[in-house]
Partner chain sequence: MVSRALEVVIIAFSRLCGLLLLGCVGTIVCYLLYKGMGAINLKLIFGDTAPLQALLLRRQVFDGLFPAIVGTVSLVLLALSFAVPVGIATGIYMAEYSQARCKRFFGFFFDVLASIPSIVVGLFGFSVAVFLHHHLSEQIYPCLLVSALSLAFLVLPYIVRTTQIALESIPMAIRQTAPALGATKLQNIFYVLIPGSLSSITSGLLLAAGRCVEDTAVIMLTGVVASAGVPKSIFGQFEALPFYIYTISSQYADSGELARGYGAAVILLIICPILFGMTFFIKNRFGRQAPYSI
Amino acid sequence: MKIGERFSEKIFLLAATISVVATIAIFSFMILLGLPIISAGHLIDVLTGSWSPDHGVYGILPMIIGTLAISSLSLVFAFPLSLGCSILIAVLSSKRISLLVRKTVWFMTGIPTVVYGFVGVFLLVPIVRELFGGGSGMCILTAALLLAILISPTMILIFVDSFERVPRSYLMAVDALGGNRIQKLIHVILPCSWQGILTGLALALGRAMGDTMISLMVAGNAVALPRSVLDSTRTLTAHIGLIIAADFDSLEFKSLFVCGLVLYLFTSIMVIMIRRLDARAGSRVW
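Taking the form predicted alone, give the structure of this chain alone.
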């Protein structure tokens, strides 16, 4: 093995080790600071109760429901849009249009989240309020629509990359059989790219769950359990941002680390699911 290859291998090993140690350290840090709630037997109450600090109740269930509702609904809106744009870029459009759309998507990934939030407050919120006749317009639906725009570039770039990784021999075989681009897409590209599509979905869902500014600015920040997509709600990340200034020794502050643990577990579950799907797919022969 060459010196350069050995050096690169050690660098990559060091980077992987640092990543693992940092992940374990963050998880341990959250458990340590949330230990007063866990050891006192309040964990179930925090996970299933409502939020009412004036009455000594620090439940985060409304925030968990709000996080799941906004992130999952945003994924429902973003997936068909992202898949359609990806197909346009990688399969259907000419090189000039494909390059233009791709550069636009790249540009969107660099826009700060707070800019999306401002656009949502002054443009999307009034539209939703007028369309549904009442309310503040700051609700689950508004936040989900805005988050869909935010996470779409991530999904598009991953989808396009997975489409372009399909072996050219497969595509040439379809051409040799007289297939058109739609047949190539349906029968070859999509079946061979499903792992990349799932990866894009998982990463987009993780970003939607982890976003703070959009949910903080346009979701309404209500701590009651939402009953419809037009109700205001508060997400776990927005809740952390709003309560972080509380007294460090208070139970109110320590409940934030339970919020962090819940978000951490959600993300871990998604990563494990993707890994298992990849492992199963690795044993198949296409």
Given for the second form:
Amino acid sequence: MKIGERFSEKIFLLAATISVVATIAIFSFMILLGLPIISAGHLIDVLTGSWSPDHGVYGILPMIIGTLAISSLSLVFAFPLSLGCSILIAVLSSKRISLLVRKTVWFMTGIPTVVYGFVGVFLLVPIVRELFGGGSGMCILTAALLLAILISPTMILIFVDSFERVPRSYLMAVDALGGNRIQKLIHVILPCSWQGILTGLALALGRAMGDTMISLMVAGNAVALPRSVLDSTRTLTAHIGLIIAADFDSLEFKSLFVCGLVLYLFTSIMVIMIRRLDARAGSRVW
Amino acid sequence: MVSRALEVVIIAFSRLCGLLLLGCVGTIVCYLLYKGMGAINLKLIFGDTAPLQALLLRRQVFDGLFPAIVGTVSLVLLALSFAVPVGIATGIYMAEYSQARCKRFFGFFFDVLASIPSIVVGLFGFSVAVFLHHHLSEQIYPCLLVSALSLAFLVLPYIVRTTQIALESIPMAIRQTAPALGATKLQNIFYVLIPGSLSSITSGLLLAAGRCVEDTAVIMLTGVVASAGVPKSIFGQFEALPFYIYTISSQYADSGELARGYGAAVILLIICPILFGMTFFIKNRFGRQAPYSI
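For comparison with the form predicted alone, kindly provide the form predicted together with the partner chain.
Below: every chain and molecule of the assembly, starting with the one above.
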């Protein structure tokens, strides 16, 4: 019996180790395969150059800019929308409407990304093309609008959760002072849940940067540096998805791993930020 | 006076946001149903082949979704068969065995793993396959097995987290009963803790299955192709529903193909929310009725 106990603990530990090794393996594989570029001093060229394989230039700057442009613009659309919806769910509306909006949000978390992309291609792209005239309609704006719908549920659920964690006694104190629900919102709920709001923002930004299908399907995938939101662009994720070169020795293939590394670092920074925020929220005494 | 105006603005704004959100979802769903419902019939799935012949794998289906559906189902089952044992065992370790410091350390890695963009996981799977192809055996190339393994990496952190949280949220009184009666730690885990948190663990698994069904970026790099027929072995290439939708949207030959694309999108739109809906149902229905309630 004793042996079985110890043996099983070893098995559980082994499983946990496998999971951790997987994370490290992905990172080290990116480093290992991107290493030739880094050690040969091409890293700066790759990070700041433009992409033109015909001239042997494999810079990924346009994709970095594209990723940042699309994800930040989508956050600009999605943040007010999510804040409004979560205020509606948690503070303002009656139980029935609140439940309706909440259920819609849950439903949205289940809609596959590729379905959003599909609808985007056949519904949103023509609309943007008509409204803003000219071009293909596949541009930063279209992708950002669609991404905003994709990342809103994440934000709304976290915002609502943090609104509802505000201690009841605080809310009752406002009631006792004769404050109405808007005063409650502005003076108590929002100041108390700023950490939740930041966490939601960071998570949503991570999702927006990591998403592949929407930018691949509706952003147009042009490799030039975008000049306006109506320009077509290519994100880092779409760039990885579009390359089919499998020649390990080519610079083109190696530059993909720099893309992967940049994405990996971006999202890891988000994770560290979120964990910091969580730790703070946890240690705070109400 | 100012605050009164502010109140009106805030109320109007949040109602507008709510309407906008419902409007967007409504538009997306209605648009797809309107365009795709007409295409949904047996012909969409089996094409011109007799359904029974196709199901028994006697005849190939050429112009239907059948191979893509079989591909997606086998992909999900294979990926979960890798991820579930490791994920649940890891969750048990995290909740029951690890010390606080070790828990924080491991937890960080699971958070990072959960946040890695799926395309990066796909790139990892692809490059490992190509690497092995060059250095180990010519036989290895991106295939169903590589896709399933990469997907397993992708959903592993979800399974670990839900298992861990489910076990940790079992109340102390229940947790200590069996050991007080002389049960060992392992007996406690398998006879008390896991049965008590089965509903949460199951909903975590369904969530992971949903991720597997919808993910396109990983399989795009690791072996999915536009037409491969029903997968013959785990070392062969395969088709999948989400990838089918993606290919149709970028290159469709005629209106018939486009209609099939809409049909596939409707099917996927129905499957995924059902999986997610089941998780919420299980949580709400069974979550509070643990078998050993006090």
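Keep in mind that what you see is a predicted model, and the values were worked out from it rather than measured. Here, rigid core means the biggest group of C-alpha atoms that superpose within 1.5 Å across both forms. Residue numbers count along the first chain shown, from 1.
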Once the core is aligned, what is the C-alpha displacement of L13 between the two forms? Give it in Å to one decimal. 9.4
So, with the core fitted, how far does A22 move at its Cα between the two forms, in angstrom? 4.2
